[in-house]
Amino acid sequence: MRTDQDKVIAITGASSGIGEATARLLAGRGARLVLGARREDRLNAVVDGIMARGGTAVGVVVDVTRRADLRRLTDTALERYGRLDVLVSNAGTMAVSPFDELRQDDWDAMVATHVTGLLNGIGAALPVFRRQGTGHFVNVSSTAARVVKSPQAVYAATKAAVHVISEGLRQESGPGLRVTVVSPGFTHTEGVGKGASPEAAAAMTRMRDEIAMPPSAVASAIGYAIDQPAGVDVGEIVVRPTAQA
C-alpha cells in the first residue's frame, strides 16, 4: 500500500498545468483532494474529471493572496475529510519583463502570489498540522531561483524567497512535520509567457515549445516526495528538461 493512499491533500493553482497534473496523479493513487484555484469553471472541470474516473476531490475557489481563502481551503479539508495531510503550494504567475518597462503591478503580483501566498498557506495549514502532530508542506519553486536570466529577475527573486521560507520552516517544524521544495525547470504550461511583456512572452513561448517537459514530470516529483514513509523528509527536488542549460 502506498503511503500517499487515502491522504488528504490540498493543492493551490490546481486548475491547470502542474497543479492539475498533480491532482490527477494523486487522485489515481487514492488520495482525497481539496483543489484550490481562481478560475471556477476550470477548477470544476478538473474536479469533474477526477470524479468521473472514480477519484475523490472537491474544489474551492481560492486566491492565494487572500488569507481567508487559504483558511477556507484548509477548513474544507477538515470539514469534508476530518484532517489535512499535505498542502501543495503551487499557485504562480510568470509576468516577466525588463526592469525598464517598470511593470510594477506585475512585480507586485509575483510577490503577492509567490511570497505572500506561500505565507498565507503556511498560516492556514500550520496550526492544523500542529494539532494533528503530522503534516507536509510541498512548496513549488523554480530553477530560476538558482540561475537568474534576464528579464526574470523579479520572478527569480520571489522563487528564491520560496527556498528561504521553506528552509526556515523546516528548521522550526520538528520531527512530525515535513517540508519539501520542488524546483521545476521549463515546463509546458499555459502560464509560460502569460502576462509577460510581448518580447519576453514570445521568447519564452518559443523556448517552451522547443524544450519544455510535460507537467506530469513535475507531478511525479511531487508524488515521490509525498509517498515517502513517515520520518523521511525530501528537502528538495530539482527536475528540468535535459535540454535546459
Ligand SMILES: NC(=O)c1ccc[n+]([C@@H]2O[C@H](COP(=O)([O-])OP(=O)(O)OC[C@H]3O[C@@H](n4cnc5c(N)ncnc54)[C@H](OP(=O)(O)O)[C@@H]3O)[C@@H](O)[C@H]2O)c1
Given for the second form:
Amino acid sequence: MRTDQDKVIAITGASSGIGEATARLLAGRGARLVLGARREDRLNAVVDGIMARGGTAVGVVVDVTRRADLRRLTDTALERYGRLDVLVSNAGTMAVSPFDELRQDDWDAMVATHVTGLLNGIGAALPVFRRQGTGHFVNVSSTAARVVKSPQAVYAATKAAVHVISEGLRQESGPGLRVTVVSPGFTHTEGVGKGASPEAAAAMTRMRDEIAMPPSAVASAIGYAIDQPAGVDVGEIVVRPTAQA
Ligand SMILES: NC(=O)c1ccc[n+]([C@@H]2O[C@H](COP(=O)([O-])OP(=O)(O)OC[C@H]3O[C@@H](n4cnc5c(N)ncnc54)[C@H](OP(=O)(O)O)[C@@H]3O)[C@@H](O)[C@H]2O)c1
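Could I see the form predicted together with the ligand next, after the form predicted on its own?
Next comes the full complex, this chain leading.
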C-alpha cells in the first residue's frame, strides 16, 4: 500500500480556499503535489509556503475548462514524480444569480468548470491510472447538489452532475481505481459570493460569516478518503457546519 508519504497528488483549484487547505494538509503528510489554478501569483504563494515548510509541490497554471491544461497537469506529475496517484478535482465557481438576470456567461462558466472541467480531469488521468493499475479520483461537489435553493439552480445542477459522473465512473473503474465525492456545506473561503449577483452575494457572505466551517474541515475529509487502504473506496463524504439547515 502506498502511504501519503509517497503519493503523488494533483489538485485543481489549489490557489485558495479548500484546494489550498487540502494542499497544505497533504503536503504536511508528505505527499508530493502538483497544484493547478489560473492565478499564477496565488498558486506560487501556495507552492512557496509548502516548500518553506519542507514539503514537495510544483504549480502549473491550469484552466480546467481547457483539455490541454489538464493534460499538462497530469504530464507534470509523471515527468516530476514518475506517477500520479490521486486527482482532486476541486476547481469551482459559485457565481450564482436569479435566472431573470440572464447571466449566461456565469451559467456557462459553472458548466465549463464543474462539468467539462471534471471530464477534462478524467480524460487526462484515467489513461494514467489504467496504465498504473491504480488511481483515485476525488471530486468536490456540494451540499447544494441535493437541495436546490434559489438562486443556486445552475450551480446545484452542475454539482449534481459531479455526483452522476462520479457514480458512472465508479461503476466502470474496476478493482484498482477509487472514486470519491466530497460534498462540503458552507465553508469559509473567498469563493463564497464571488461573482454572484449582489443580493445573493450579500446573503451568502452573511451566512458564511455566521456559520461556515474552516476549509481545513473539508481538507481533512479529502485526506481521510485518500488515506484509506487500497481496495477501500470511500464513496461520498458530506461535511457541513452543524449550524447548516
Ligand atoms: N465554500 C463553500 O461554501 C463551498 C461549499 C460547497 C462546495 N464548494 C466547492 O469547493 C470548491 C472550492 O471552492 P472554494 O470554496 O475553496 O472557493 P475558492 O477559494 O474560490 O476556490 C476556487 C478555486 O478554483 C479555482 N478555479 C476556478 N475556476 C477555475 C478554472 N476554470 N480553472 C482552474 N481553476 C479554477 C480558483 O483559482 P483561480 O481563480 O486562481 O483559477 C480557486 O483556486 C469549488 O468546487 C466549490 O464549488 C465550496
